[in-house]
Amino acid sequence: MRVALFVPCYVDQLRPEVGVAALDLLEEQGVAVDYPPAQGCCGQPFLNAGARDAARRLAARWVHVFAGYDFVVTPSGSCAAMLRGHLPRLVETPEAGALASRTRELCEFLVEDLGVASLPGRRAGRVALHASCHALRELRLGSPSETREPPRRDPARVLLEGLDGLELVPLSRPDECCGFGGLFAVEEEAVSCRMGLDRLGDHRAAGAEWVTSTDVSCLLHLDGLARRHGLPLRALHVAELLASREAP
């Protein structure tokens, strides 16, 4: 099996130790792993900026770097939820569409693909899950309270659940956005910055010392806002979660 690891810009620019963990939970699961060194932007956020041309672009380089993988997994949920959902529609070749339906969100791949329960160590701490939009609502990792549709679960919360000594702590929304959402947060900064209040509030109603979730961009967002505002709480990406196993 030839799996490649895409690590999102923001990733790779501002919080590059989360693509470390990411790798190091795929190789201690066996999976031989490979970086393509001239990997680069997927595109998304021309894409939410409906610049179009420039979306398309990229993707088409992306998928040039990435084709012939059986497997793209990314720490990720909107870069994965980009690649899945729209990347088929700004490259219409056969050999892009085969390339999104291979592409997922690490916990996702761990979980799903590789069929990991449950991962050995302790990690002590009080900690929220934040479900980011992208991956609850366009890849379905997990169920939105909007929906109808029949429970599903998210595989972040799996391989938590199953980490010894963790204790994940219940929101009263679970679901409900942080207020990042890319360029949301500098077009429409005052209500970005009131959503996240909004989202670490219920955070520290709920008892926790840490927030995690499957996208680095919401984790900044929430991080930068509890720091500005003096509050006690810290963000950690999932995969540093995972892949580091003492108490934070």
Contents of the next structure:
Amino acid sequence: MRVALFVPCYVDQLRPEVGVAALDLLEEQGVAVDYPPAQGCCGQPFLNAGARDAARRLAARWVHVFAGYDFVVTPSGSCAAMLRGHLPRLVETPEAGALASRTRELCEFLVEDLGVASLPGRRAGRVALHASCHALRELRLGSPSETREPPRRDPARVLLEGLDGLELVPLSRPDECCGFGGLFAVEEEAVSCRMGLDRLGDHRAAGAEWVTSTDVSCLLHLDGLARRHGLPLRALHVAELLASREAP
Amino acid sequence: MSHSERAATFVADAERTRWHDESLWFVRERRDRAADAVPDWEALRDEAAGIKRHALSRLPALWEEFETAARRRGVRVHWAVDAEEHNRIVLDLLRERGVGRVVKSKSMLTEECGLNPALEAAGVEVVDTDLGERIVQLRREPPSHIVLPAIHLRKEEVGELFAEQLGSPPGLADPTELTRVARRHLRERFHAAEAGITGVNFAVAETGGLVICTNEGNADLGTALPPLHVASVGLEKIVPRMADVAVFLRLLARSATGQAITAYTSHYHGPAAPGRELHLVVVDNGRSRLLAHPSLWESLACIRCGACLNTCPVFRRSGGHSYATPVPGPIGSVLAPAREPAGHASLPHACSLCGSCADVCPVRIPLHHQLLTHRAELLASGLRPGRRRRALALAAAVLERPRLFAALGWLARRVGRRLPALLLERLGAPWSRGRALPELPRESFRALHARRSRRDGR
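Same protein, different form: I have the form predicted alone, so give me the form predicted together with its partner chain.
Shown next: the complete complex, the earlier chain at its head.
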């Protein structure tokens, strides 16, 4: 099985430790992981900004780099959603379509493809899982609160729940958006910040010490707000949380 | 002014933003419980989505069928190509009969057409009879929500308004008391009215009947008392069969407010009594053009339940007026730029792409993906600020060259780590106006990985 790790551009530059944690988790499962160094942006920011031509060029480039792998795994629900959902319509080649269907969010790959039920070891802390909108509503990793579809499990939740010592606290609004939204965070700065502060308020009311999520983008926004407002909450990517557990 | 500028004004009132958000979230939670009570909620949504798309695919045949059946029942059907023609038809009907006083129940279409100002300019008194609509009418402002028109106001503010304009005792803030004041006031207007104007929730092709849903019975009273009933309906509101209405009635009130059904669901099959008149004005106003769009046509399936407004985290925190369009929220951000791109170019960007709207929509309109379509069309047609287009082009040029991106990232982190925090924050605005900047790591993942591979001898 040939597995490639896709580390989104902002993770590469701003939170490299998330990529390292993802790599550690995959290698721990005995997966040999390639990191093709020619990789770059998947095109999502451009698609979301309406710049379809730029998005198409980047996506086509992305397909060229990753074609040939059995799976492409990424520690980002959002980029995985872009690649699975939008890539086939953006780059209309059979290769792109096939690659899109073989792209996985990290926890999804661990739980659904590798069949990991739980990880050994301990990790202390009170954590709330902030559902990434794109992991939830685009990739359908879990059941959106709006729908009455047959329940689907959320792989990130499965792994966190299976971790010894970790207390996963429930939020009053299970899947409210944090307000990041890419360019939305700067174009609609006031609303974006208010959404984030409300989301952090929900975490605090639940007694969480840590905010965790499958997406670094949500976490950069929430962590920035928490630090600016002096809130006793820190953000940690799911991969970091899972990889930093103590050995059994 | 853009949505973000108007939204910033709303958000600046932190307390109002809090209860606006909480009030609408409360409605969303009621909707969730109502959906739980229907065993086949998702199948019902499929059914409704299917009926609407089918109907939209054969509008001409359905409307012909409707007109034939409606005429047989004594309904006069008028066709209006745009808002202006709609208003002229309504005004002519009123003038021909010497009508000077009108009561109107809720109709987003008449808001869209600007009917009230048109009638007032012609000297006709129009009184909105839905309580929330009457409140905003007295305040001389548009509704902020399609189902809850005065949701942006506190009951204390309504008390002040009523004291000022309806002569109620000052300081009244009890909802029941306020409703009594409004009821006494409206009853006089109902009795004095010479015509009733209503919207329409569903026009049924096979029967030529109209279905109108309200919670206050104001459409019923407004059409039962005066001799003339003028109903306005958008081209998209037709369904083929009476049986189809049942599907939508199960979804409409549940999605809108979490009620099983609206308090009044009234069926009109011709004029109320001999000697009375029922006129229907069928309005296009850009709908047939929208129908021709390869993907946005699906937005015409909307049944105006308002569920996407209630669930939208942006709407809940920016208020309906920030959209500056008769129908606000996610569906409004799809409809308004489709009608007039230049005037509403910021709306498709007033969205974090969370997708909650699409999942709550009873007719499965892929709202957030439609906003992406708008974004692409607005950028391509040059309706976005030039600096934005240039910034995107520059960013794409860098990201298409991963080695250049890595080098620039290295440089930015190296410089960034040495700059004073305050300067860095100014450079990072508007991101860093409200948020602390992330601590910049020494090395990128790319560099860490290269070292790790060397260490492992790979």
